[in-house]
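For reference, the chain that follows is the form predicted on its own, supplied as structure tokens.
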Amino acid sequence: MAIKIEPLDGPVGAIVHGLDPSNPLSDEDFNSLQQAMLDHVAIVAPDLEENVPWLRDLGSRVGPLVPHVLDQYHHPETFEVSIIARNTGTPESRNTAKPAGAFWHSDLSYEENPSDAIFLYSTQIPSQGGDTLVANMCLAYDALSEATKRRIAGLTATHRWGWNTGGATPKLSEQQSATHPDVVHPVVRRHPNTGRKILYVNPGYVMKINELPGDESDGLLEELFAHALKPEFQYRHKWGLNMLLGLDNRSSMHAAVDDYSEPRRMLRMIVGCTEKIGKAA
């Protein structure tokens, strides 16, 4: 049975019906799923039986999977899947001041080759809370004033792991830190598949705009972040058990909501960068 795509009523998101973890996706269905991520930024597939190899293989069809730098949280079945757990009372549970991802960010923007897409799958959820927020950074760019678009054209920003994460990221080991120096990306990038321009900055990892003095950089970033986080660009994802959320990581940023105390456990697949980032035309 072919999958069906049901767009959500909002700036982000579509529900995918008909996925079956007991069977590989046909090429036609995979192409439909991938197009839905491009068209809607986020896809949601509910009620999927847990199948780690299937999840890994789904992610790897989108692009090469990247092991997360925090290798202590790699899944025991495969290093291409990582575990994001909180309040579970197990060694895989993180004990940072805030839950993992509880800040606005785009995955791996702190790397020279950041992530094209991510997939999150819920294996344990709290009875209340623990939502994930997603912001559409294509819409955010489109809604900028023409004066601001001209102002930020050609600018670059420095990204750093753990820069402004409010205690939600563990400190890297010396070895992990050595492989993750600061990186520079354009403030505006063009999506390689859709051609749309993206406001490519996020509060969690962006330190500064390189071409501006400190105070001016801080002021512009504050302005851009406030603009991008307007409600009209956001989707609030409410988790169900055994649910899959896929995000086009180039055209979005996301944040986990820190409002729960019960156990929460996710599996994550990170799709690497398939094209060199260039400045927007």
Ligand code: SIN
Given for the second form:
Amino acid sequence: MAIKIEPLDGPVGAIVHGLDPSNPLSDEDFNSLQQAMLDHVAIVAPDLEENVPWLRDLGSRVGPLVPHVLDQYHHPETFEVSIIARNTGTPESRNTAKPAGAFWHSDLSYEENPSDAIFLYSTQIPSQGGDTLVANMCLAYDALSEATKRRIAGLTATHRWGWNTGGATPKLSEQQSATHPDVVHPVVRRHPNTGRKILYVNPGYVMKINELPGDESDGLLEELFAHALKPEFQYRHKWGLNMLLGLDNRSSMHAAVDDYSEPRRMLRMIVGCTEKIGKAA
Ligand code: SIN
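Given the form predicted on its own, corresponding form predicted in complex with the ligand:
Starting with the chain above, the whole complex follows.
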């Protein structure tokens, strides 16, 4: 069955109809899904029966799946899937002050090779709240003034794990820290598939702009974040049970909303990087 893509009325998102986790995706359907992620930054597929190998295969067709640094939350069947659970009363449930991902970020920007895309799949959701916000960083770049575009061209930023995450990230073990030094990425990236320019900074992991003195760097970052977080670039994703959300991680940043106390559990597949952009700080 050919899938159907229905764009949402907004700056981000398209619904994918007709995905069936009991069958492998045809090449034609996979190509349509991948194109939808490039065109709309996020895809949403509701009511998919839970099938971990199918989810893992879908993610790995987009690119190589990479393990998250927090190896204590890897799925027991495979490191290619992480569990993001809260209030579930199980050992996998996280106990940080705020839920995982409850700060604006782009996954793995604190690594030399950040993530091209992620897939989140809901296996438990609260009766209210627990949404995920997504900002379109291509639109945010396009809407910058020409003067700001000139000012940030050629600048680089230092990204650090857990920099400004408000208690949502656990402290890394000594071994995890050793493999996660600060990294440097360009402030403006060009998307390798769409050719569009992306404002590639996020409040959670970006510490500073390297070429500017401290107060100027802080001021510019504050200005860029305030601009990128304008409502006109954002999508608020409301979860249903057994729903898939795929994000082009290069063109977006996202944040989990910290407003629920009931159980919430997601499976996450992280697609690695297919182009080299970063370097050690
Ligand atoms: C994440 O940041 O990867 C998790 C987002 C969420 O749980 O909504």
